Amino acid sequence: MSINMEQTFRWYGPKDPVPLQFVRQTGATGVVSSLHHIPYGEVWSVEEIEKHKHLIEEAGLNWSVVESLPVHEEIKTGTGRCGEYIENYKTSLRNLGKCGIHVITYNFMPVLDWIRTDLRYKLPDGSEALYFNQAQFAAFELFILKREGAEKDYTQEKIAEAKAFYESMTPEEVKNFTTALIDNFPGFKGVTLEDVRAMLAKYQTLTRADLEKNLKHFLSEVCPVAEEAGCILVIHPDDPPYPILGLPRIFSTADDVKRLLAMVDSPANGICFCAGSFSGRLDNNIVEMFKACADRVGFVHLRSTQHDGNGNFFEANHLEGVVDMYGLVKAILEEQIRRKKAGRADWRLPFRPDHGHTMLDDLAKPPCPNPGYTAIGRLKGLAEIRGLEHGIIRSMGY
């Protein structure tokens, strides 16, 4: 019997420089996508969903996973129009279910989506990767954003490193560094430092317990609707997986996973298992974490990170870095076998390669508007994972 994972590729819509016909050439059969043109908190109508779905299917692919249906900041803070935005979310879930799209990714990271300090970190072979340097981020917090109380989050040694980095830059370099860093904060470009300060101010008194309470309220409201629509909500881990900018983080560790699943006992309360995000903490055992929550995983990101032992990491090649990719893929296949034998309709897990290196011809092109999502680096990652999967399946006797 076939036990292969569903191979998908992320697509950012009609303006993505990697068109759907190229996605199909990678060997992927599914697309991971979102309606990026709809503002956070507004309803996704059946008409808009079907329009996007038609573009994907016309190219010979399936819209396998929504990534993401964004959670409005007022839901995370439990303020303002929180109730209205939750009702809109329910309507969007119902509409996605009607359109036959059932895996819905979201995150509950305050203000941030993901953060890196260098989007073009040069590797020894000449390719480029995404990189997070703790001292560089400290320089941003302490000397550019000037966040009140930020110095409490760093050692004197790290503050000295941050100051040296900041003072090494010209005014133009400071400007470019700042723009590249904050453009990824709330998931859209054109954000100013004042915008960031205003967003952080909304969380000034919000504790970890408050954020967990607001997540539980959100899930209690939307999970019953997701169940009725035949959907599963899968939460993406924090990236990096620890507190940052003084903001609480609540989905970074194995204990966080247990708490999330216990919040709302529903098959619609699931996990987007991003191996790369979880691997940002060296105390996370990625394979064991997957095994502990395998029956509630609805979507998988397969990537890895490499650390330098000083709080810094970059995106490694997909089969390298700190993630035991062999052990993880084997565990995923074993979970699929278990589900298939149990007669579960959702036995096949969609996965996608993530945050590929910029390499070969892509190095000569204008910078990708979606950092980490050039074509060739992800194609390399997909090919490596497919080869690994094929070898494991054969060794298991299938």
Ligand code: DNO
Given for the second form:
Amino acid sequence: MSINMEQTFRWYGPKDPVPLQFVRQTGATGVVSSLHHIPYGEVWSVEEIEKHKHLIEEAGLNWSVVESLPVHEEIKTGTGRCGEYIENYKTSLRNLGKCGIHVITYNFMPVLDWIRTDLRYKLPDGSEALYFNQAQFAAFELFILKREGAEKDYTQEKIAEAKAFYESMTPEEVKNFTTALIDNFPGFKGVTLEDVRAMLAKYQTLTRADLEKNLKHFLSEVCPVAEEAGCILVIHPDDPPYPILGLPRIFSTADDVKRLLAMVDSPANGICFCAGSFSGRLDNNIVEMFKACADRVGFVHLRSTQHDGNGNFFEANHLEGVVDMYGLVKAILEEQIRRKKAGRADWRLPFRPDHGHTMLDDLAKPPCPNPGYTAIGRLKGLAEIRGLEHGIIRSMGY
Ligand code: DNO
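Previous: the form predicted alone; requested now: the form predicted together with D-mannose (DNO):
So here's everything in the complex, that chain up top.
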């Protein structure tokens, strides 16, 4: 019996410098994709979904997972046109279900999605990784964004480090550093400092409990629709997995996972298990976390991070860093076997190699518009994970 995971690769649409033909050559059978041209909050029509699906299928691939169907900021804050955006979300879910696309990723991070302070962190072998450095992030908050009260979140030592970093940059470097931090999200391009300040203002009085309440409200509205449409909604963890910019973050730890699952008891309330994001906290035991929620995982991102013990980390090679990738892949396969034995139709989990280093020929190309998503580094990750999986499956006797 073949018990391998479904191998997928993220594709950013027709403008992605890594075309579908190359995706196919990686050995992936599925594509993880989104309709980035549709503004956040608007309905995804059957026609638009079908058009995109057709492109993917023409290339001999399946559209396995939506990443992401974005949740509008006003749903997160529970303000303005929140009700209307939730209705639109339901319509998009129904339409995706009609088109046979059943795994839908979203996140509930306020204001910004994932954050890194250096998108071209040089590794000793000359390849480049994504990097998060606390002092560099503090430099952004304190001296560029000038967020009121930000200094309260840092020690004097960190502030001094941040100042030295800020002062070491030319105005051009400050500009590029800022863009790399805040203007990197497909479907949400052109974000300025003013935009970030305006969005932050909307969260001024919003507590962690409020954000949880808004997530619960969203899920209790959309999960029944997702169930009817045969879809599962999978939430992506916070990245990095702790509060930043003075904002609450509610999906970072094992306890958060429990809280999410308890919020709405529905098979449509699922998890996108992003090992790399969760590994941004050293007190998260990734394999144990997976086992604790395995039943409700609908999609997996495989990646790891390497920490310097000072709050900074870079994205490691897929089989290195703090994630026990062997233990994790084994746990995923065991979950698949369990599901298969229980007769679950959704037993095979789609996974994608999350991010990859910029390396080899990719170093000479114009910077990838989607940081972390060059072809060769991800291909290496996919190949390594596939090899690991193959060995585990054989050793399990399958
Ligand atoms: C980064 C991605 C995230 C993810 C969203 C899901 O590379 O993993 O941007 O797609 O948070 O909504």
